[in-house]
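Next up: just one chain, as structure tokens, the form predicted on its own.
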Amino acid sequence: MAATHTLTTRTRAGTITGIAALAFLAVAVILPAFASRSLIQDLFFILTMLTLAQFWNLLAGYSGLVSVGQQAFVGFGAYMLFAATILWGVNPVAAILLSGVFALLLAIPTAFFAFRLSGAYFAIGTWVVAEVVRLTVAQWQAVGGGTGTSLPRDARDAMWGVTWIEAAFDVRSSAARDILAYWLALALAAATIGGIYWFLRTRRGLALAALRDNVEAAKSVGVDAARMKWIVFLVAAFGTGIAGGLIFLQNGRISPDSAFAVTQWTAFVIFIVVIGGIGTIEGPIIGVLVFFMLQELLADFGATYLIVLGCLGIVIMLFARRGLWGLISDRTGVQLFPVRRRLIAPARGPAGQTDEGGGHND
């Protein structure tokens, strides 16, 4: 019987990464039992920015949709959480899911408009949509209009799980809400990375990579480019909306300027992806850690902080276009989240017979 080659994405480094990720998640879940409140807040920031970066990377790095209007989904998702809580009496934790649903609904007309544009026009078009949404929300007096609003105290106290966390960790309600937000951010980041990794290993993920590399060639082999772009755009909007709702739930206050800030929710996210490595799952992970360290070191220097970020971004784009992870991967050949498919030849037995159950070398 003729031997057949095996198509696989598995590598030894990927297997080790999976085991390490499970161990990390286990430690991260119990971390609030012995970590300080400031550390929990820092980790919340890292996890939410990582989630936003992964979704923007899915858009730009894997499908070529360079959007500078993702703040539209952050802000709209967050505002709908406040609206659901204040106007409709929904528990804030349950309203997080509504943030994603309403962001997805906003993405539908946005896509109809933006997909008629390409390149720089697409990027500018998404920013215009974000500004229109910001100006519209600023007229919504029921949630504070242009000055914004805060979550009512009774709604914060009624958040699911807060009472249990207070008793389990012997902390005050404000610290309990931080722990709850941290756990939700951890779950969201893990689901985002795991979901994107799974998607990229499917046939649709392969089709998405083909579109990124050459749209016409992908179409010639039967890839539905329009459908793939719709799927990616809507998924990214849904996840970005959930992240936005969670961020402002933890803040407890919202305003149009903060919710739709292009610098905070798009420019910084692009910076994270670019310096880490666009088009890779590992890139945003490294990028958000570098971004956080720079923020901690330079936040007290005012404009100097932004100048350093800008200069670093320019240097990376000029001399390491695949980002920091690209440099590491090129030198070591390691892929922590392997998505490239490889043909593995069957192993041969001692007599030269083919052993189709044989292993492979990474």
Given for the second form:
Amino acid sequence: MAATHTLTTRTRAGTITGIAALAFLAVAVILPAFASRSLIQDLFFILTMLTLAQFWNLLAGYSGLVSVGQQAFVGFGAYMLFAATILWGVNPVAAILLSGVFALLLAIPTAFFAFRLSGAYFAIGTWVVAEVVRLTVAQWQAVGGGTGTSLPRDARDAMWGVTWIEAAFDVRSSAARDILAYWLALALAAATIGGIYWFLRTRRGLALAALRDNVEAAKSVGVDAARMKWIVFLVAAFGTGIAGGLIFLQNGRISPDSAFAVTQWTAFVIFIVVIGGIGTIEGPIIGVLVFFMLQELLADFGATYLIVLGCLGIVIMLFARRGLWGLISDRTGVQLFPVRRRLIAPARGPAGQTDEGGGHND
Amino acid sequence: MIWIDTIVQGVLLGGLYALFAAGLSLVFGIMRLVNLAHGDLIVMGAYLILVVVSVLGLNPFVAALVAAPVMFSIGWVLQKAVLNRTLGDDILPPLLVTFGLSVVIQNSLLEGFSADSQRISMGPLETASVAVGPVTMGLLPLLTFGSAIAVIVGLNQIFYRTAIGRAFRATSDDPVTASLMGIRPDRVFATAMGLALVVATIAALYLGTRSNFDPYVGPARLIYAFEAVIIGGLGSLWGTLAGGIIIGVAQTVGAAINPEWQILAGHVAFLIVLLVRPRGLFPRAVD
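Can I have the other form now, the form predicted in complex with its partner chain, not the form predicted on its own?
Every component of the complex follows; first up is the chain already shown.
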């Protein structure tokens, strides 16, 4: 009898989300055929910020690793893309992968130092490492030192697929490069969300959720907390590095101050996750949309925009700790990306009813 | 001989960093709160002193005396109204709320005072110096170092000799039991934050007179302060001074080798200490 019980994470909302996501992806892929260039650029911004937010959420929301130093990986990834392109003649599109690899390599010594600090001091430790990397890169004259450099024209023209896009969509090469960057960002965001969703549904993902809910209890049932921390930190660095490479490939220009900007690559990302709802996949998606709308609305007010964003983040952290998605989810019980395992009893079992398994897991 | 001079200047600079760090150390020691807005609160203090100096035409030292009670009140209200709500087992809320606060303070200062760099003028004191043997020391850096020692001695006196100090220690050890003895932890925490901002005002006075500042310099000061606290060992104020001196000496020695290495050398020194003594040089107890 017991053998007929099954564990599942499927829900109806999850299935609907899956179908909607595929439809949305299909529309997003063909969008450059009719969308304006500015819309494509806005979407590129949203997609890359969403990717950064998902990885920060994986760190802070699931693993308790509150890093304030993710700009180290954005900046280092981006700089290695420029170095690979300018110094070693790698095609910029291929160099995006190198961004991720080098960010991953940087993450190993970073983790070695930062993991010696616990809790809040971990945050400062990562920040110090980011500063060290920024100051060191600023000494690297081959990629422009403290003033930075631009992507050379011939490297930009050599980007794979640009000539094809030019012909297919009948656009100039600058617009074609934006479309290419947009597609890459779309692929990156989709792979990130899909990958994290898949990961959270595996055994390791369950271990991660257990650690998030109660570290001691998770350890007591055999979860290797230190190992999970390493895995998550390295994966997040890899993804953040790739996003950094892509962002500055589209930008075409890099400088230490822009590539290692704590406001842009960490503060904004933190606010996106906190406002949307930390510890959920849905949260960063909602957060990035709110963030973009606020930016459009308050773009003319300069510093006021950041003050509003900061206050909103504080209010949400104080009064609705699980963010906007937490509020929606609590009211409706909907989970678009269900990662919670439920025990399904057989139809004619003794209880005859569906049994909820496991603890609180959202 | 130039090296002795470099090291002495570094030690004196360390006094300034210890002043940045003392308030941070105090707040962490009493309520385990890591205040990411501490650097920006110091910068806010510097602007407050600047306003008092320019509006009332007071001497900067007197202006700091005027600013201190204002900063105390700001700290008290901030702790009571906002930060007390974030304390608990979860480390996320205090970090994220103080990080948000940091962004809000920076940009409010930017709105109010523009991005132009400012300086609090001390008149002839800025360039005054004394010669001790082969080394010439600026009077202002000496005064900064003296103030750092005075602040640490003062804070230790408050901790171990006064009723409020006893309340600090009791609440730090166990807030629930302390509240059974008639202590109100929320008010003790608010007082501690107020006191931390008084120390921040003293730090602000020397920050503003020693060099130029603008609304964005807070986070860098915060990092130096944290490095000093961690090198010294959490909870030890004298350790914090030692940590500040290590960062200060590393920076001046780094700058003497190559001016571009100043900041980097400080960070590298911090990472080396972290590698060798993960819990700092003078760790107190397990936190």
